[in-house]
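Take a look at this one chain, the form predicted alone, written out in structure tokens.
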Amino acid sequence: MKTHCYIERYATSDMLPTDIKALIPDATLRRRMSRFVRTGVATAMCCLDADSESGEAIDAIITATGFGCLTDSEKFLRNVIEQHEELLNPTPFIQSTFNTIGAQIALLRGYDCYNVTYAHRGLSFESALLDAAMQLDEGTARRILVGAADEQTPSQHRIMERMGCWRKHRDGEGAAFLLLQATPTREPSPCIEEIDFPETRLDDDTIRRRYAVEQILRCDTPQSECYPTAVARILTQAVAPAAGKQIRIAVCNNYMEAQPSVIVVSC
């Protein structure tokens, strides 16, 4: 799909300080969060931040996710197994949802708007941008939130160590948010101009004939942390322009082998 969605802002897990109490100011929600949560809400807040001063809303939050919030939910299972299905504690239970970070954005931020969580596996953030994209495009919306994020656990770790995902690539972990609009507010802005889903995998020669690219980033070299929603923090780390130029770059996900993306961004 050919798209014109320029990025405002980018936010990672790698650029949140220490104490994230400016981010989540209350002592009670964070107790609650599990750490994923805690993680994700506190990305999203860092993307955000500066629209807390200029009072802009926005239109819709897009999240995506593969595993979801593994860690509520094995303590969910694993209590109604040890307590026999009787005064299972609800907390787990609530927060174990796919859609726990996107709610919990929009109740910390007030915000009454479309609220969308995709759980597609390898493609998960792909969807949750293709949405973002056609509603810009379509001019339903004019800024969006979008976002994802997955967590490692030591159950998820030794699962799939098992069934030998480990050999090839590298368990990892991590969050990332974007505030898309239809327009850009400086020049020169971010531009996600495409977003592919080409039946096989494609090799680097192909990439830059087909997309018309100068640079490659992967999220499944074995160098890379392997999770679902990888490419969103690649994404984010083809944002920065390259020494003022202009550059046209491809992001290429094909998780687990076993269905590719091609995210086309120009610099």
The other form holds:
Amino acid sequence: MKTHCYIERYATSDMLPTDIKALIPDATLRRRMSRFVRTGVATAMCCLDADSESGEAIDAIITATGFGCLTDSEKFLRNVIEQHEELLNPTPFIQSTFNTIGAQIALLRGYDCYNVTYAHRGLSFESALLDAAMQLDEGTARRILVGAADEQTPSQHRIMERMGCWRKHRDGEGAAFLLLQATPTREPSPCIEEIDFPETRLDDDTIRRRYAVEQILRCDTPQSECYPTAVARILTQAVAPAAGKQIRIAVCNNYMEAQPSVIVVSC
Amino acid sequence: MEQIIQQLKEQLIEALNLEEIKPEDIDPDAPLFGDGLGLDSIDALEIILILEKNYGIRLENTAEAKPHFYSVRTLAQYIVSQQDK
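Given the form predicted alone above, what does the protein look like in the form predicted together with the partner chain?
In what comes next, the whole complex appears, and the chain from above leads the way.
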């Protein structure tokens, strides 16, 4: 799909301060959050806080996660087994849903706008991005917070190890959020120009020709951190301020060799 | 009584993940909900589980039990009264 989504701002979990109290000031919400939810929400807040000067509201919150809240899900399931399906703690159950991060962002900021979470394995972030792109292109939204987060837990790591996943890939986790706009507020602004799902993994030469790009960033190299929504963080690397002339970059994903995707960005 | 109060404080901190609070920070006579510790309805469910799992107290009528949930001390008194039965 061809599109024009301007990236106003972004934040990643690597940019978070050690103490996130300033980003999530509500102590009650904070104490119920697992490390994963805290990281995701704080990253979103970091992206939004940088935008506080403009004072403009956002029209949609679209989040993506491949695995969801694993820590809380594991805690809840362990509770079910240990307690013989009785006397279950409410907090891990409430927090284990896939849309916890999106919901907590809305609660913290008081946003009652469109709020959807995509959980489509390795294409979760691309699905969220497609939704945002369509809304911005159709004019149903002008400013959208799009982001992704995935965590790694010891049990999930062990299971994937037994499946042989870490023989070819490096494990990882992280969060990244982007504030997308239909029109740029400054020139030049990084712009997502295309989101595509080729049938097979394309080699670099084909990508350069087909998408007319000068640079390629891949999520599926042995050096890249491998988790379902790693592409969101790689996308922020593509738009990180770079001196020099404007270029087109292809961000390529192919999580666990299941379904390739290409996001074309000009910046 | 004092021993149950201390035990309850530790159980509340663990179950409700009150990570910035130490047992000595909790005033046993301060309200648990609203002011004081500022707990809410989800925390009330967690406290019901503490009573059931740790003290074998099953609440049949939550409306009647409401006054016992006022503070750590009233909760401890309720536990002692139920254990004496």
